[in-house]
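Listed next as structure tokens is one chain, alone, in the form predicted on its own.
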Amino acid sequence: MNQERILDCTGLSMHFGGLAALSDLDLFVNRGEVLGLVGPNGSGKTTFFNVVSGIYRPTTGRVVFQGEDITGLSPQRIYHSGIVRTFQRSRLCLELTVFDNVMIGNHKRLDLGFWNNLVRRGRFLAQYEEGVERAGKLLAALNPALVARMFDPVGDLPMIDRRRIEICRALVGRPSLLFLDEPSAGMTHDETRQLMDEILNMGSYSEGLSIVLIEHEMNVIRRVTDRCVVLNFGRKLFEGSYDEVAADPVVQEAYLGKEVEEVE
């Protein structure tokens, strides 16, 4: 049975300069699946995702999401679109409250007009007391003990916690496709594994939603994801199941640090 795409990218390429760090890169992502995307340092991940969310404009190809061409849109017209990341560093803002930083991802639904909020202060009021309850749903279906803490700062808080509370910001809009740029930095092997889990269990505010994932972690890798594709300097290198992925001999030598001869 053939399954939904929701993400479609054709001869993508991204170059800096004499550098490539996306080579005519195909790849495309079904609705509701997780996809894991593993490579050596520098193979064009992080440049993928800076691409496709509208950081950086590609130098030819094309992104398709959800039947719309978004090649080059900006970061916001993309996010309104339905896409969302995280970033390896934290991006939260430590002096602000965890609710405070959960909201941020939620802009797009809020009405910001100062005029607005300032005269009808009924409306304000039901849209704080809203986001109030969805920011203590998302947090609650991470974990309950955050519910307690939504107007400490994040300041306070482990790094386990303020990953979740990245992942909050980014899922309070409801998007379709969430990528998460190596959630296991600065954490241990036990936590990476236990938000990768809370992640997946997140019933309704997780159904059907697409996770695109960079991780070096090849448990999290393994245990998570439903696909698998390789990059090696901006190209794939394979696609498949991570048994399949993890068997092959090209890969192998890729994660060894070897030169890896292209392969028709």
Ligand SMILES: Nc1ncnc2c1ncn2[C@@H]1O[C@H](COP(=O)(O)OP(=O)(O)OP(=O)(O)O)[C@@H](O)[C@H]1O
Given for the second form:
Amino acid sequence: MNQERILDCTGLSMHFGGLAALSDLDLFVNRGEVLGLVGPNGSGKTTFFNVVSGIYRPTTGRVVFQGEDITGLSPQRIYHSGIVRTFQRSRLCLELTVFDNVMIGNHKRLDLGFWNNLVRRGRFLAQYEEGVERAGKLLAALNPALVARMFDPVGDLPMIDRRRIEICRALVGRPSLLFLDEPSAGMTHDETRQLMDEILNMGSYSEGLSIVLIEHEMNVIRRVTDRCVVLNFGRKLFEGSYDEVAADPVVQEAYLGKEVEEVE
Amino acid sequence: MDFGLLTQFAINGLMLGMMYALVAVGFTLFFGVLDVIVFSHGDVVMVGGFAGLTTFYWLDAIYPGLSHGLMLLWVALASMASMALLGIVMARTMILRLRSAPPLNTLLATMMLGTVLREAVRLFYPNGSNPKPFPALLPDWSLDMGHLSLRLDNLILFSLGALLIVSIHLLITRTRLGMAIRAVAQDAETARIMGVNFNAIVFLTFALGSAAAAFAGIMNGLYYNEINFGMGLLLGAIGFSAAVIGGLGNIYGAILGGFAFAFLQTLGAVALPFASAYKDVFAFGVVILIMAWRPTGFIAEKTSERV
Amino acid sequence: MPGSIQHNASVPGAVPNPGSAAKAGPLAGIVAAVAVTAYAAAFLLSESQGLILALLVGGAVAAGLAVRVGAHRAVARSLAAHGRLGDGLAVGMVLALMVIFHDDHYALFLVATILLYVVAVLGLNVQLGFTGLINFSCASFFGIGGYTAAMLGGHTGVPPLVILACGGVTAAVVGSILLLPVLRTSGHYSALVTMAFALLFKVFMEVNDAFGGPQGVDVAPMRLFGWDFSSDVEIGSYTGSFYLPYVLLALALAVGAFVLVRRIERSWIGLSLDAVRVDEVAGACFGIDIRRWKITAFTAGNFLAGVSGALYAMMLAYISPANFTFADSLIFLSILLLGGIGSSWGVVLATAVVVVVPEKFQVIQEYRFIIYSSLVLLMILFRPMGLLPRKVRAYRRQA
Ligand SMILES: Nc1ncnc2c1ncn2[C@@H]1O[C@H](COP(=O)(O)OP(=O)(O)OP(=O)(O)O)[C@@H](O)[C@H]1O
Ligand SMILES: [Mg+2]
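Mind pulling up the form predicted in complex with the named molecule next to the form predicted on its own we just looked at?
Below is the whole assembly, all chains and molecules, this chain first.
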């Protein structure tokens, strides 16, 4: 097990007033793996994403990404370093088009100069065509029907397509590390399954892309992840493969309980 | 500057502060329960003043010999009751509808409502475009010492204002109704599930805030001995400023903000004796600075956005 | 490598052209433009209040009918199919009005006022419509431009065209005082910042004798290539109102501002501004520099307000603090809301309505504020997207 660690967090704590949403968490992600992050409601999973992606500055601890200390950097800087996330409650811009939303994720590659945008329209439009093509390919990989709706407002689309667009928005900038926060929230069983297959597909498209997945559905965790970390009250309760996690009596007691039986 | 003059300034500042606090309390109450800024509130203060004046005319015509104390009581009651009603009507017909609209729409809509109120008074109140003398209903006894004059009417006004604010505060912190208001302010959805009648609470809050505004309007009339149709705009802006620099949604913040604004104006008048006309420039300038320094007011709103 | 995602994905069929429509002829657009020009001319020509009322009602009924039979869609298609047609027709309309009213001071003054207001409200549109920055002091920045023109024109020999630019720059620079609080606050708190500034500005101008105090100051007229804009135009036997060149210059400004704002919208800059407005947190997580875009939008908007304010002051020849009150800022804001937040054509339409109707319909003069505010109120309650709602972004003009 001598894999390269793409993300390495040590002693991470996040306090909100008196509440320790994360305490003294050590967590790493290997390059190319899918890590499942599980735990009961309020155990600090989303907070972990928020801290690593720069929305909150951790109370203590260090976040090292690809050998670089990114603790407490702004979300902008962290995005540029190659970490991208989705949100538990979808945060697409519903009034903007599918294309616009995807391009927001491609911000890194957009030329934002005034000269280029406002004066050299020819050059801008060439870049725009490039963007259309790129977004089109990515959307087609998730759902070909979305390509035809590229210039419709996202608000007109059903939930599952919005989730797909969020994933496109996250992937279009070619991140090295992708955080997915309950991508299947609010979906039916079948939809969840479909979406997960698509995500897995995406993962295999780009070897080297690492994914951290927060998911309550243990079936999905079993099928998708290489390794799991279980959180409880902001602490790491257990770490290992799904089977090990499922077999661990402490975890079962704290969290899994009945759900494991449902799986078998 | 001599002591008497300074004390005089301080007294004037306190009177203004009380008026502003009364207005700011309304802003903060409405924001608390509905998350909206009801900018027409300043004009409700003005309409409250006019309602009081009208009541006085009627009473004076029907019972010419009525004592000033009783007269004031009726003027205040009638004005506060009618503004409470106006508040409920506004909440019902407009504000509740705007709950899900973007904040700007609400702000603009209520500003427009304020303009409608202001213009309605100007156009339709008899001779409404001119300032109206407000009757002196309080004893004009005063203690004069050089530059300083301690006036009984000011003392009474101040005490009544304080009494009103304290009762609102007690109502909110000590009674079941107040608990319901606080529950709605904290989380309307949960409160509704817990069986709180949401609309009733909103109406109650608007009645309360508007009644306080009416009192501020009468206080304004008694203090300056006149009222005019345009006084609501500045009072509204000041009340809003006070509520915001104090920290929206917090009654203490509103009181603090009200007195802070009056203090700034007074300070502007004292510190710039040759240019006391700049006192409002100074006060609003400091408000801008305060916003740069404490972006959510002195007593910060307690909600932080969950991602 | 992550890049390989794209290469393995199956390439779908043709990517649709945004808003692609069956190719429509230019006729519908031209007919509509002529009709609107005729209507505007009739409106400006009418003196009798009864006639104006009839025109107002007739216009409303005609617009309603057009929407009923779907004519507005035909016009929209026609304009969409011929990219520059709409722009050309709009300019043509103004030129036609200039010819029709070449010696009518009042009508030309109204046309120029509309054009200058359009510039200011377009600036507000960048701030509020695109970026979501609430600005309650638009009229103050308009006034800063005006006072700059008064001071520079009265006391220096700066060429008037440069003065226009100075008006914009001064407004932008003064606005940057507000940047810190504007950047740090959000929502109602930032509304207060600009509101306080608007109140402060007016009082400041009133009490400050250097700027003329409450009585105001005279402003030197525009002068271009030795041509003084304050005297009537005489070319051979042809005479025209001295407002003609103002209309022309205002038109040039409006066209420039319009093109600028539309290019901003149809670019990655517009996309970034929208992202800032809709969701700052999500935007930041995708690398969008929130501060940079807020600063850009706020400054650009104030610049536009300042430039137009400078020319407006020159045209009025005399300004006072009463021209630039908080109530005027509210009017600018309501124009934006009436037209449709974010919609540049909406700005043009709403400005025309808001400027002209109360001026011509003198019967309501006394009641105009109450009528106007009631209308805006109803609009916010029942049609919050405005008269011409903003459309989704199409980066490319349909050829
Ligand atoms: N901004 C905040 N301010 C205060 N408390 C917060 C904040 N964000 C999260 N918390 C608290 O931190 C704890 C962890 O929350 P978090 O959202 O990380 O849980 P989670 O594991 O993602 O739960 P879920 O499965 O419900 O999404 C919770 O008790 C939550 O209330
Ligand atoms: Mg979560």
